[in-house]
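One chain comes next, on its own, written as structure tokens: the form predicted on its own.
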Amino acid sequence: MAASNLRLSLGPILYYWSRDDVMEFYRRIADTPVDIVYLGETVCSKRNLIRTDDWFDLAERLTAAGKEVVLSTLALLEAESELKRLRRICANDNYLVEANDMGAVQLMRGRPFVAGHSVNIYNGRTLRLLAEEGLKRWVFPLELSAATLADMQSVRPPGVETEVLVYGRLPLAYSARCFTARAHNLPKDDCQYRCLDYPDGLTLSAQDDTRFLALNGIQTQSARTCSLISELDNMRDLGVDVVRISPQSRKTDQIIDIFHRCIEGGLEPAEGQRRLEHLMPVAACNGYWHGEAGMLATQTQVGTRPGS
């Protein structure tokens, strides 16, 4: 399998930030070396400080700054109003859409789209089926290993790109219940937008004080930050096209710069990892990539390749 040239993407913001913070965030992102920017609310429809029109305006500005823009959709839809917004996003003719549930996939049928990690593509047959529907790029499921990716890449349909999350807390599950509201003894319908208090999620500790999960509204995340910066060469060998960084409330531009320099060869991955560890809210993990428990941090051995 021929090595690929990696492009760098910035996933959608997974947290609830103020309107001013979101606008300022993307103003800074416009000046970073990231190639692809995903825009939109993917977690909770109540997070509506940024309207659909605002996302389209941001898309226009980032496109003018030379970025490829993709509009992301909700992973869990529960109301007609949410479906209405979904239809509008999927009907646009200017930007690629990241479908995060099968409803969005159906609306994009026959047109190019990206399948987000929550679509759960676990085998080559699913890849081929979605490619027939218009799949242009798929995001590798977070809990699968490099060995599984190698198998998937060997049967990947022509013209389909592969994207892998390489930095950020791992979105592990979605629920109809809001865990952040529950943590404050509030019902979901009267959550008082408490997610605004946790710009990188609410870290949850076990009885032994181990921090192993983070609450983000209806989404459960890993407390540790997945970092695969040491695997960039392996990803090239596997034919990965895009590596994704998940936005953080602080220092995202620095994180992008570290990955960009490692991709371009101006920074050693070991030094890049050392610098990233100072920017993480808890600690690093990469266990899933190595076929281990996701919360583990496994040392990569120089010269190894997935599945070896």
Given for the second form:
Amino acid sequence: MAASNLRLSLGPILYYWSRDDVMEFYRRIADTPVDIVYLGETVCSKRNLIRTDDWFDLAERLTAAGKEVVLSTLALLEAESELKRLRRICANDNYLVEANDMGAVQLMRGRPFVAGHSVNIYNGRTLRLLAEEGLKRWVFPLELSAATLADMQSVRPPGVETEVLVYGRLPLAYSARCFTARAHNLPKDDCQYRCLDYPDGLTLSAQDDTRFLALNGIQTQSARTCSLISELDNMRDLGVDVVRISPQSRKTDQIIDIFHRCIEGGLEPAEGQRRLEHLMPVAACNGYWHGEAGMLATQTQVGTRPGS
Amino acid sequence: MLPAQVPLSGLKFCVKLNGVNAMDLVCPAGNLPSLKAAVDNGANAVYLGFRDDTNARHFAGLNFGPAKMAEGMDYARQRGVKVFLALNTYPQPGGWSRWQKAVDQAAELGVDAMIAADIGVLDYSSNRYPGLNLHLSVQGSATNYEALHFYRERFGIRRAVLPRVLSLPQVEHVVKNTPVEIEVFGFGSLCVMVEGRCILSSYATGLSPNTYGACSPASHVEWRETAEGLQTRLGGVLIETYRAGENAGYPTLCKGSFCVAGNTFHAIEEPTSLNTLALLPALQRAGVCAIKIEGRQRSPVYVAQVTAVWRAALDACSRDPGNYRSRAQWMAELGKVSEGTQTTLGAYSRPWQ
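Let me have the form predicted in complex with the partner chain next, following on from the form predicted on its own.
Below: every chain and molecule of the assembly, starting with the one above.
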């Protein structure tokens, strides 16, 4: 498979940033070598500094800048108002939609859609059934290993692309409860938008000071940043189509550049990893890929690309 | 005895008593003694699993081999109690044949319902055994009626167990907008995260409810006496420190004490149990079809006590919902067997959200 087949995507912003910060962020993204941009609020429907119309405007601008835009959607759908907003996004004719819940899959049935990593696609039979419904691309579930990906790829239906998260704090759980509000002794319905103060989530430590998780409103993330930059060659060999970078508040454009140069062959993965580690809020992890605890950081041998 | 329930395609078939639906009591059976305890104390249905990772209580010494399952089914059936089989984890390609075999066994045993979560498992079951009654497990993670429409239209599910994240009006709204019967958790250990999409456990241990059928698995738990007290760890991560005299609990990841912004507290959830006894008339009015009791990993004594209290409460509620009150004696009985001996209304109470 040709090296250029691996495309770069930028996942949705998982945090709550100010309107100016979001607009400035995407102004810069327009000039980066990222191929696909996922846009939209996926965590909390109370976050309203960027409204649905604003996301459509941004989609238009990024499309004009040559990006493939996908509109992403909430992972946890509870209220009718959330379904109403979801229906509007799903009904659009211009952009592909990323479903992050089976409710969104239901609304997209019969039309092309992307299934995000919070849609549980753990086996070939699930992948085939969703392909019948219009699945065009799926994001590999975060907790599964490279060995499982290889098995899935061997039964993947034609016309379905595979995307893997290769950089970012890992979303691990969703709740009705807002943990950021809880940390400030505030009820969820009077959260005072405290998420705005934590542009990369609020780090939670064990009592021995090990930085363990990151609270992001109703979402709980890993404190460590998943990085699979040293696995890009393996992914290419496994027939992965798209690799995803999850935005962070600092220097996402540099992160994109590092991945882009590794994909193009202008930067060694080991050097890429070294540079990335300077940009992470805490440290790196890659355990899930190796079939281990997700928080572990396993050393990978670089330059032992199978089949090369 | 309640009248027999007759399945009608696309229609809810909860039992009606005096014009209101009487909610079924669905109780945990981790082994044969627990199954008998549930049946003898008034369960309408018991749920159980095979002895492997095809169900979400994959714990050592728990669950049923073929002989015990047949014996348990006979015991329940002879007493008019239904048997539901939980097959509610997510197979990966390497393990697929084990799940497929488990579905075949469930169909062969003639269970009253199979509780499943994975789309592939549901697809296989509905194609291969069109007569097999399917329930969507809480691990299926359906929190809205659009998701339920999907599972109903594709697999003909008759019932769904809702994740423990919805408020009472939200539960009511789901019931109104789907013909699928709705079952909710009434009592037991509480997941604060939406079930089926929580991978905290595998982040620390490599094993999760989805992949392995257990959260915070015992194989990864360490207990360590230190100068600060008894420490519990999961996958090496410090979950809790107990000073002398404090009751040590199981280190479930989301119920540990952690440090956030300089404060150490139960940052995610206190070690409490869900208890919705006080809400029974409201759940009944909302059209909820069945109340589920958590705890296949608990003892037969737990199952007997909890089933007896809930039977009494459900009977009182269906007889006279207007005058129903949660009784102090019931609360005291349940308090004795609760995790951390505290109970909460969970997502049903507004401050919790």
